[in-house]
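Presented below, as structure tokens, is a lone chain in the form predicted alone.
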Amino acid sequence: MAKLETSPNIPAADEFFAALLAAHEGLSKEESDALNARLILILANHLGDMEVLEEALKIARNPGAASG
């Protein structure tokens, strides 16, 4: 079984958040959500583990269930 990785992990982190602004930059709230939507779901696909995913989902609705 898969663990998530909860501690920083991206070596580029500032980089990444950079490219993640821009993605978004002149879309309406609703072109934002819609696309936060498709990332997810690519990024979800990705990872394809179930465990992880639902593990992912837990700590996103309730940020102090991270145990990383």
Second form
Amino acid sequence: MAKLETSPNIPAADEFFAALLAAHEGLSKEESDALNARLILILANHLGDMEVLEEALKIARNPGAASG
Amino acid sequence: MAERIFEIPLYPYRRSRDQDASAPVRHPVVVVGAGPVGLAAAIDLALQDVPVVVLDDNEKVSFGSRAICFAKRPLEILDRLGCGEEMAAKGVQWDTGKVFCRDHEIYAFRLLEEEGHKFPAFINLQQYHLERYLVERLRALQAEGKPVDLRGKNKVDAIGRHEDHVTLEITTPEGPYNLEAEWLIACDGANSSMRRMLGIDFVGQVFEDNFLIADVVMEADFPSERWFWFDPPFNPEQSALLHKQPDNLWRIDFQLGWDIDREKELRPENIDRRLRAMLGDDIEYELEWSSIYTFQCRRMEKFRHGRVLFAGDAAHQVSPFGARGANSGFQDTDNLVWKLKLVLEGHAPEALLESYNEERVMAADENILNSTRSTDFITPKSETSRIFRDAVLDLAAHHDFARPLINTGRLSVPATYDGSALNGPDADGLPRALRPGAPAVDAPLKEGWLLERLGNRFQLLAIGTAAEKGLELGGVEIETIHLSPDESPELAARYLGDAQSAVYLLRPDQHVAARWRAFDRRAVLEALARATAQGEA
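The structure above corresponds to the form predicted alone; please provide the structure of the form predicted in complex with its partner chain.
Let us now look at the entire complex, which starts with that chain.
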């Protein structure tokens, strides 16, 4: 059974996306890559559930695959 | 410079009567290789009164310190062999590790040392000291009349495999002779010539990296801690390690990368330049040993090939991170020797030896997995791996959560043989750590330690309940030990948990074969039959 939330879950979707881009503003490609890596680690730790993380990795690797 | 211990012949060549025999003499067991694993195998066999001959093409302990970190479980095994205490006393104990990145410390960690064990989590001890203690122990057993013979400068040139024995062609300083062995244990290291002579593959993953070891003697006031650097100013883009050994000897490891000029890196002036960059210009030191190593993570597909049994680095090779080489080798022979003894005595079928293969392949895979992961962290294989590795390091300096992701070596813990064919039933409600397949965990008793009472035979450990004495099946005897839960809180916590009583069937290697809440004669005998493969063809 899927544990990963794959339906819309961020109420202020536009604000989040803008904040994500803003966090990268003025950074070189290298600095942005580092930020992304840190962000993934921070969020992964917050989730903490290996099943959820594995589902997320699967979808990230292959967006067309059915979730769950 | 005084002569160093590893330059003195420790088991010099002596002529054996076998060399004058008219026909090749057959021995029950021949061990090839007098390194830590081969010596441990020989001592274990001698203790069990199984005659054993050890052959080595050398006559000295290992050249240089080599393996230096020995974990609790191997020390417990060495204690069963009668030489753990000396090693622990000589070794440097350490419980703190520090991780540095560039020019600052990211964090320090303490190995959470659980109370109530005879041996510490780890000691650092030069391999040559460890081998010297093993040779001394072997000599002491010889003096007691135990059937063990260590033959230096005996080089095996050829090996022939037969249905019920192995033939060996050996060269000595006084010419060749032949031997036969009912069983051969090959402990001749990562470049095993036994493996090569039998033409057996040894495949795995090569890591494209070189590490320079510099063992230096110096009066330094660094504490007994393990210090690991990522990208330090004195070795940019690479890693470095500092670790203390006895006798004011310090192990320093420099990661060098793949494309290097080995000969140039090993020149004393270049090693000196690296050491001074790290330790400061005014440091006084003496370089005891230096070496450049590369490594692979690989294992043989099977550790048993008929009458030839492979153990230690000859069977499996891991990266040095996590101290899983020599440590797992001791666990190999710990697993093998009692089985071989039962087979030699006719108390168990040869099928029992298949469980050596099964259980130690499982352990080797666990070690390879862990050491590969450490290596992937220390030596990122792609740009993306490096980005994530560096992100972990950046975060760890400020946030606890990232620290468990730093992997400079997950230190060796023993394998639990989950799913082994030898495992009998488990009982509900007892602590999971001591399930069938797990090694017995030490605990203090009113007098001495639990593990001092265990091993070398099958045992029934009845805690807080009664069990029958004198059980026997097919010539295999069980010794029954009764203990009160009041012996120590650790004993009760580790073996009973919330239960009032438990009965553990323990193998001669101190691993749990089966356990129950109360004694049941028939169940115990069934579990013993299973643990000795009796009834199997």
